[in-house]
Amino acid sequence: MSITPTQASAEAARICEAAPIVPVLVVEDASRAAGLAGALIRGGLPALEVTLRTPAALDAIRAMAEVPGGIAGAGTLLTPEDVIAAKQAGAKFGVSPGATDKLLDAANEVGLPMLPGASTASEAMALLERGYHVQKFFPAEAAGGAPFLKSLASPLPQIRFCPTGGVSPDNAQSYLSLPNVICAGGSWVAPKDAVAQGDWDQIETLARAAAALPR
């Protein structure tokens, strides 16, 4: 079923809303996606991003969608075919680290809601022109930061973000104090070692510190 950008943008800040922090998750084996989603389901993050970086992704989504209480999502999605197979998988959710028109027709066309990407106000505009009054900006420390949101904020109070890439414990707070951030994407809730090892009581941990966060 399609949907509309707004639609779209209405049901990604649902999405954003569930909690402070969205983890954004590099699957390298789908047998862990289970395991990895009910760690962090329990801290208080439902809101899941898979990257299409992997092979094992899709399937990490597939095993994701299951879990009770989460939200599955697709990330680095670039083409209309990431947005498909997405779809398929069984992901809620899209993100992307910028925007095209194909990608963002893909997804109205097979009823992804999408958060597209945004790094400078033209590019910003351009999404909100189309109905997105939700956005991704990424790079978020590479491309300006805390203090360049903030200036977006007066001149575009339309628009709300969800600033990945860079983003950590000891700055996470500096962009959700502002009040164009809606949430933050962050991959240091689910280390690469303790995904491996399967050590999910230090996700678990580091899920609800993040949920505890402050916005």
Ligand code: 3PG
Second form
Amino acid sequence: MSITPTQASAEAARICEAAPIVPVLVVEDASRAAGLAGALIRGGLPALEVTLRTPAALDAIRAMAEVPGGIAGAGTLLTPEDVIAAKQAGAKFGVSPGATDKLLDAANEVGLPMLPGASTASEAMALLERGYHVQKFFPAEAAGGAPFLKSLASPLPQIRFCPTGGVSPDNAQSYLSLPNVICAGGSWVAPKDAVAQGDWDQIETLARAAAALPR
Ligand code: 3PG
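Next block, the form predicted together with 3-phosphoglyceric acid, ref. the form predicted on its own:
Full assembly next; the chain just shown is listed first.
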């Protein structure tokens, strides 16, 4: 069932409002996916972005989609084929580092709510023109960080952003306190070693701290 960009952004907003942080996950071993999702969800982070950067990613989304209380999504969507594969794996939302017409058209056609990326005023305006009022700001720190986003709030108050890329426990608050930030994305809540070792207690603790960040 197809959706409009406005509907996609409304759904993206609902997902972003579930918690201050969306974990950005690189899953190497799909057999770890359910355990990882469970730890993050128990810690208070239900929306999960599994990046399509590993051969295991789609199986990881399939596994996470079955975990109660979670909202499994797919990140690093670059092509219409990625969109279709993510949707078929059960992703409830999609994230892309930037945006192309082909990518957005495919997502709307298959009904995958997108959080498309922008890193300049013109890119944000082009997405807004299409109806996307919730956008990813990527790569957040490298593209100007919280001061840049703060500067967009006055001329573009109708856009809310999910900054991702270089967001950490040290700087998350500087983003989350901005009026035009709806949530932030970050990989720190799922350190590679902890995932490989199945150290779900550590990940749950990191998630709990992230979920408690004020916004
Ligand atoms: C990424 O590209 O992997 C995401 O933006 C997450 O970035 P981070 O590892 O800096 O949180």
